[in-house]
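A single chain comes next, written as structure tokens; it is the form predicted on its own.
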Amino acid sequence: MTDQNVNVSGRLVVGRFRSARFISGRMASNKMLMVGGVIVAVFTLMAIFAPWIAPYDPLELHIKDRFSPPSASFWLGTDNLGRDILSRLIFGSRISFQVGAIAVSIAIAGGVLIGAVAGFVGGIIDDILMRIADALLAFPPLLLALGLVASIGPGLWTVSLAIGVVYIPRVARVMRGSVLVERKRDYVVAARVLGQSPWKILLFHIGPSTISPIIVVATIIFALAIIIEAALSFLGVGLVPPTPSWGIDLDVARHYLHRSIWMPLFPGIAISLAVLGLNLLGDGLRDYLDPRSYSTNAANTGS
């Protein structure tokens, strides 16, 4: 009996050995998976470690710095009142990615909720949902998104609530036709049969299977949070200066090319990298999560 024991947890031990590195060799022969991972990985540790790793405060002025160009003391330079541009974009990738945490937090909770139960529901529960949604999303997301803040007002929750607003009713599409799928499979069918009740069904049966799909979708809507909020902290109904968000540093930059080229630059090259990134761990995402992929790599690896 001992050795039985032990011949099944060595089975054991080598079998999750396997499925590890199979796992691991999947997500390394992933080139966008593991690019994007790489660059938003960057970008988060400098959100979080911002306050150790800027080399000033972003809001300390060098006056007689002004226009400085890249150098040993200020890395990327400074702007128009001496502040530096490096300490800048490091604490503004922090802003960045509060908003869109936030922004994807909100657009996920409220649009998981709406499609599962319009996906799940039907009838006339689905129709007036998904009329609402496509109401919502009539309007192109910047516009809704500007309109929102501007009645509410600047300042981070509000330009994160508006985005998260916006992307509600596209999640909720997204979750929608992930449930109608679900729904009419065998397992949903078996557990209706053993007497299980909707709601059971629906978060323990359902649900777990429409992660994937949402996964991919929390990464795009992140990037465009980001996007969306330069933009409209470059038409100056965003954050507040003399905050260090990258859309900031845009519109006072754009009143200084004549002098800097460095201003505009840097800045732009920051929110080009998130978005790159994001979109690359979006698209590998995708692939892993594909089971058609899992099935030709598996058959691949057999042969």
Contents of the next structure:
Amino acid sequence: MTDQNVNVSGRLVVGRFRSARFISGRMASNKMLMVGGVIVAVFTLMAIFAPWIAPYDPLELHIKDRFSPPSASFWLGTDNLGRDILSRLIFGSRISFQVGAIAVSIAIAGGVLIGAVAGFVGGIIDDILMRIADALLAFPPLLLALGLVASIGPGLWTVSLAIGVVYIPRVARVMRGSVLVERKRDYVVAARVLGQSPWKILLFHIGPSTISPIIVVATIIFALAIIIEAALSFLGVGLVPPTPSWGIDLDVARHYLHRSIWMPLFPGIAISLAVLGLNLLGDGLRDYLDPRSYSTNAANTGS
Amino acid sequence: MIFYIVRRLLQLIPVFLVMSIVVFMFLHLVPGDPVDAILGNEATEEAKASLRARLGLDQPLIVQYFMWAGRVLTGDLGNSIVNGGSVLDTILQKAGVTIFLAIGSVLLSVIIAVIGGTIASANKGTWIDLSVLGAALVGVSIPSFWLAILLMMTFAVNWQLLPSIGYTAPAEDFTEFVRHLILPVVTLGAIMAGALSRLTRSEMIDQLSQDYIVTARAKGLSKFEIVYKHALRNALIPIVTFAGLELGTVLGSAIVIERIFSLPGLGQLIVESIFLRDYPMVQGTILFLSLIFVLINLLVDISYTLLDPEIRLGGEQRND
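Form predicted on its own already given; the form predicted together with its partner chain follows:
Next comes the full complex, this chain leading.
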């Protein structure tokens, strides 16, 4: 009992210290959140309204206007087949965000389930699940995704599936960590004493407080998914041309470096901006949702 | 200490076990019959049956795994479907390029990061600091293959200072070897330097606020001496550790970079083998690279512990 009091008061002290120290950090995180949020919102709108925003069909060939520089009719120029680069970028955001959304959903669904079971049940099941997760985390992510895509084949769904599977262990780790922290909290002990069933406790009591870290990790995985999809498509094993994928467009562009600087320039900017926006959003959300998450996590695993 | 190393080695057993199962499954996740996927639909029944027997596909799955894993344990990664050559020999033959690329870029990234991060921390809050942070943020966000294309376009295509693609062995012509590796190494080094210089900066700021720095300042040491002789020396342990871990990550990025610059390394080998549906080669190379990745992580962990006994104790407590 005394032990618990020390723990609780210790956490409070840490909390106060932190919030005092991070007033400026908090403001910075708000700024990150805002900039990241705006960038991500713009890309999301582009993805949703692509057919209405894009000036041309992304597959339409303007043979007479091949390799044209930015102009009034083609704002970002055209590529080697005379396709409008801007339209391909806008539709490309649709592809990237589709892959991101599907991959994140798969990673979250699998990871939350596995992590929750591991953290809540504990014992040998936890041991086995986490050993498997560690082994999967030991693969370089791109390498594992490459191997999976090599066997299940190219395409939007297979690529998203492969990326999602690659990140399941990462979500599982985060989820297990939060469940372990929450499981020892007083309100869970109280619920258990009151005789609630373990699964109800997991779903209605522990579940809601694990949402913040999951949202943060989901944002980061979204960014990683966009990069990996672009890399796979760039390598020629991801999406299939003529799909307007940023990675495919970069791959095509590298063969015409002597003809056009616009072809490699804009898809790269699009990938970088989207990833930057998601990273800022993720960092900002982490500080905003729970500035103490890391100190309490550390405190709990240490004790 | 020995106990710690032995325990870390034992912990690798389940990691290797799961890794080998995953890599083994690559062949079996192929939709439909992998033999059809490899040979195409027009292949004769005899050819299919012979390949099936060669790959051991006529056995039950579990038997296949143990036969495969048994061979892998003896260092036999199988033979290429395309040219029949030993997978391990091919890998060892191509590994040199990837190793040069990885080590070169990690060294470069440490140099950039230590200089950038140290200067930023010594001038915290000024425009110098902000520009280092800004550059680091760009480095973290832009994909390596885009930077590679931009560098290639600028230095190889427009200014023609460096070769854009290809590779020359160091024994053949050392100058050409260096010239061919400059752009790939700079690409990977610059990308990695992003995260690493952020780490250097925060470690240095941490060190510069310690009591011993105040003492050094009170003793009248110059700012240069304080920053470089005292603070940097202490900040180097986490920096070098992180760089060691990055060496593994480079193995992943190297796949894309080798493709762009046509370097005949392991990354290029994987991608080409995927196109040729040479599954044993894909499996072997991915397994090989992943094992190297795991072993590097282990070495970094152990050297970290050797350097800093405090961390060892903390680490063991956390694990228990």
